[in-house]
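Below you'll find only one chain, the form predicted alone, shown as structure tokens.
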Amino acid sequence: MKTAIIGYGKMGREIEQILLERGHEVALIIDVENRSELDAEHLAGIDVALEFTTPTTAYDNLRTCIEHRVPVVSGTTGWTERLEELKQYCTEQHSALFYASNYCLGVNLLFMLNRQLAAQIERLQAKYGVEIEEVHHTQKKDSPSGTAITLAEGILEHLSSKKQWVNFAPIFDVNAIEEKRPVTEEDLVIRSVREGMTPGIHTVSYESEDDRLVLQHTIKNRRTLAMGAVIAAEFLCGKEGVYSMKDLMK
């Protein structure tokens, strides 16, 4: 498999190492210094691209790959208000896109359990409040994390008592969304914490007057994310259409 890596930060370097370990070729690396080389000439012959950049550049990067019919895997978060638009463009171009907010197998199992638990709480009409906390390293660009948003969406889909999520984050995080209005019972609170070099901890807590129920996942290192992204690239290679971790896990 002849690959391109778009975004050569810590995640991009982990992906490169795993690609080489698994016998793939890294034919193109795009980063800030050579962004102009993400074009038809340099993408020619690429079987699949892996894009892990920033919220401000992800859409254009992915659109360029799709335009030139290069299957692309992306895990960049913080831009997904335009994801549906990009999916439509991908279909029109007969290209291929694989998007996930988190490529870790354990996290995707957490997504599944989170939806099932919310549905059971709703069915039983149990009197539980629910809150999400996500803890990441101080270099993380977006707040809340894409994983936390996916967890929130799973809860909102099944729990009628919650209507929307709101984010609370440390003041020192310039990318944080500071919620100004008072929180209501219909709000699902996501608390974002940025500290040290924590790769990622996501916690969903249900609490009643009598007990507390917690789902939690901790990522030990970035390699698990990079491995999932490479496996997704292997899955996507040669395909058309729009895919997610649900498709891969099937």
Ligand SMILES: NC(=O)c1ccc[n+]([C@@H]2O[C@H](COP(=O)([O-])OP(=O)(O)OC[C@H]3O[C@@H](n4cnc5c(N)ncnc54)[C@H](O)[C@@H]3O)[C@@H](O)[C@H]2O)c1
Given for the second form:
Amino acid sequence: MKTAIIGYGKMGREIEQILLERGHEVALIIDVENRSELDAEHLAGIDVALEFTTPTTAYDNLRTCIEHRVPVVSGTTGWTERLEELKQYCTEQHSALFYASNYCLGVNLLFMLNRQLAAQIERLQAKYGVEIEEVHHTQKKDSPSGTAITLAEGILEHLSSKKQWVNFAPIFDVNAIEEKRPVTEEDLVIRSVREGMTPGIHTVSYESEDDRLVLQHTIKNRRTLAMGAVIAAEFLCGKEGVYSMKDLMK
Ligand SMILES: NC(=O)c1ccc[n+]([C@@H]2O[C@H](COP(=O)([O-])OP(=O)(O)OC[C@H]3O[C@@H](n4cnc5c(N)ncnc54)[C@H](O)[C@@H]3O)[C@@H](O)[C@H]2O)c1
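Since the structure above is the form predicted alone, I would like to see how the form predicted together with this ligand looks, so please show that one next.
What follows is the whole complex; the chain from before opens it.
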């Protein structure tokens, strides 16, 4: 594949290494200094692009790829209030988009178990309180993490006692969607913690008066995330449409 990397930060660099190891060409690298090169001329002949930038820049970058009908793997989190709009644009343009809040296989298994567990607790009408915690490195720009939001959505889909998620984030995080009102029984709390170099720990805890049940995933390095994104790019190459990890895992 002839690829483009948009965002040459921690993930972009890791992705480049894996693309090269797997025999692909990295024909274009875009970062802040040369962002004006994300245009028709430079995208010509690119089979697939991988976008890992920032919450404020992802939408425009992805839209540009879609406009020029370059299939694009989207990894940036913290901007997904516009994801539906972009999916629609992609369909209209007959282009291709792959979005995952987390490209790690283990996390996607966690998503599956999380939904199954919530559905089972609902069926049994078991009296458990539920909470999500996510821990990431201090450079992470968005809060809560995209992965925590996906976990919350999986629970909200099945547990009728919870109506919406609310976030408790560290005070220093200016982008945090911090709740200003008191929490109610219908809120699903997501606690965000920012410390050290942690690549990502996600925990879903169910607690009753008598016991505690925990689903937890810890990412040990970024390579697993980059590998998942490259596999998604290989999957997307030559396709049209909107895809997610559910399609890849089939
Ligand atoms: N979906 C996943 O599995 C997954 C995994 C890891 C990280 N992420 C997300 O990916 C994003 C990037 O993570 P990272 O750790 O590489 O961050 P990073 O800060 O190390 O890198 C981001 C890069 O984007 C560049 N950039 C900023 N604006 C740009 C623009 N307009 N055009 C091109 N490049 C631009 C920055 O200069 C920087 O080099 C974050 O949103 C993070 O949460 C997602």
